[in-house]
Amino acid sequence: MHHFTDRGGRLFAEDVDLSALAADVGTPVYVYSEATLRRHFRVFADAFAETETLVAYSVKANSNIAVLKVLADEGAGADVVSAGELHRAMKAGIALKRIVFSGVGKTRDEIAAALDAGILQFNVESAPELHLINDVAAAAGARAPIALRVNPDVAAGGHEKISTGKKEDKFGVPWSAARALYAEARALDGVAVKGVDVHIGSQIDDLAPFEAAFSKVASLINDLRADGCEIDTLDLGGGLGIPYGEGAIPPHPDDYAAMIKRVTAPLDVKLIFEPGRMIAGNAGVLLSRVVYVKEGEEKRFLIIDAGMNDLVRPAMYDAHHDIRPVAARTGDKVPYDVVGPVCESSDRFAKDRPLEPMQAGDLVAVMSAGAYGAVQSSQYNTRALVPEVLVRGDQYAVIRRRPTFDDMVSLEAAPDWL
């Protein structure tokens, strides 16, 4: 469920009509509903009420402080995945206890700033990596809380760019490797062995490869406290998609619990999750306006002001996002290639996509766009990024203003023999 609803022929988010919040702030504009944040975070940490449960938000998939903030407001914990992430979770109030490090390229700098400031756990990838935080960790007479993630070899994600848990993916340690590197990391003087970690891939729209996943991590935390390991965490990760509009309809999150906690019951720890786009993803749009409709030979486009610099999952994933007007139109649907301005053919955000006609000044909502959007940006073709506005109720507020040109070359300087 979201908060963005038809009224009167016109859309709105929550209580604000989006043609008037267009002609206040410009287009491109991503919008976000503060209501659907919070909603879709009760309702995945409802869903394990009854549990010893960290819902950690991962933050790469809409890291603006105040989406942060909301749902730090929740009780959110945060998966970050480099400094500046863990930068914007303590920035926006998140309890250090409550954050988790994750990533597999963590350097010396980022891994002895999340050891400084005190984080929950670090997510180790690689042998390499628990040497480097070991040797950290000891330099500074600390030991690092940790979790080895490990790789079941399990398919899944909806698309191979987003599919983690695979052996031949770079995520994780190789699962023939992870028991001997557990003893390895008992062994050491800097790290404090805490739990495992798993994530096999990202909107993942069935439970059959959560559960396969699951049930070898289950299988191997038996087989570690044989070892000798105390195992206090379980981090299983996010993944669990949402409806794009088209395809299938992903499992509830009561589903998803219910599978967890028959597969989990009798280890007896404390678990970890990590949505992102689950909370994130539904909760904002990208509102943008038509500047031409160009008649081909073969092709009718409709030419928008947002390009694959402020969207890139349609370039990226070949993905689907549901594309509505924001003011109803009349007639018989007609197919539109909907494109952008930059100049690059996969700037393309919908192939032969039914729309009542369409004409230049009209408003269009890319829908579910409130995760893997702004955060994927970038200023190519020096566009400015896309200012990001949220709303609660009938009231919004501009939380990432659209930068001007000179804004945008501020870190540049030529050398002084130009």
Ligand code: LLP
The other form holds:
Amino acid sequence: MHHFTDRGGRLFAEDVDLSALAADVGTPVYVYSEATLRRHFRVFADAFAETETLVAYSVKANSNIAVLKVLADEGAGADVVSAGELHRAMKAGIALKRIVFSGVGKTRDEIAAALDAGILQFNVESAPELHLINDVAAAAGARAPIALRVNPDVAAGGHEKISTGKKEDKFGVPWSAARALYAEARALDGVAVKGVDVHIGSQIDDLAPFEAAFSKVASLINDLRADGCEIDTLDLGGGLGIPYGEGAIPPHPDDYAAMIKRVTAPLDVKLIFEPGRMIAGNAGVLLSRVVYVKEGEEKRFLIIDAGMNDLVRPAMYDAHHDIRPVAARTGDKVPYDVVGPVCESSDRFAKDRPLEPMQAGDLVAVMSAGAYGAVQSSQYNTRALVPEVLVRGDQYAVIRRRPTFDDMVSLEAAPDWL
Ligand code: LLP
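Structure of the form predicted together with the ligand, given the form predicted alone:
Once more the chain from above appears, this time first in line as the rest of the complex follows.
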């Protein structure tokens, strides 16, 4: 449940009228609801209340410092995948011992930074990475806490581009090599084996692939323990889907938790989760204004001032996002292709989407845009990065300002010879 509601034909974020916010801050703009972020975090954390659990919010979903501060305040940890995300998590005040570091390509510098910071755990994705972490830690006279991310060869995820748990995917240690690599890790002086990690994909709307993967991992833990390896933590990744207004309704966190407790209870391990989308996805909308209504020969286009550079999910993953007029319009619905101004045919948010007749100047809200929205935006076509706004009750604050054109070119320089 989120806090973007219709009040007498006007769309509100909590107690803020989005038309007034758009007039003040300008469009396009991302708007997040603090109450929704907190609510989603609590729904997830409460589902595991009786179990020893760390909910390490996946920073990649929405990494704005203000969003991270809200979640830090709820007691969230962080799942980071770069030194940049580690920097953000630390800046937001997330406790170091609640930070896990994932990702297939951690560099020596990133490993050193995370080791120096004293994070909870490295989720290691390959044998060469294991050895690099060992080298860096041993040189510093330290032992890096690690889990191996294993690839259970289970298909899952809302789109092939966000499925990560099949053996042909680049992620994780091959299932057949896992036991031997644990034995290798135990013999190294620079690492301390803590646990097992798995993450099979994103926008998963069915418990079956989770259960298949987690059951395999549970039996691996039994095998590792039989080999004499101590396993204290089990990181089950993220991936729980959210309702986008179309497609299957994903399982409720309570049902997800019940299945996990059943599968993992005999193991007596501390559980770690890395949810991203489930927390931030429905806590944000992208507000945009209609620039033109264009009648094509076969299509009617709603050309809005947000583009694929601002929200790439429809272009990149064929993702569905509901689109709502911010002030209710009347009349029979007609199909629109809702498109942006970017010079690419894939700059399209929706195809033949039935909407009440719209006019230039009207506002629309692209719903469920709080996760993988602003973080994946770019300046393509030299369009300014979209500002972000956080709402609390009847107040709001700009949490990332819109850059000026001079800000945008400020990192560039012409060489002396020009
Ligand atoms: N842990 C790891 C290791 C991950 O790779 C991811 C997401 C997560 C946790 C968080 O997954 P979530 O709970 O958000 O599903 N940009 C795509 C999604 C990419 C997901 C990448 N990894 C999209 O917009 O659908």
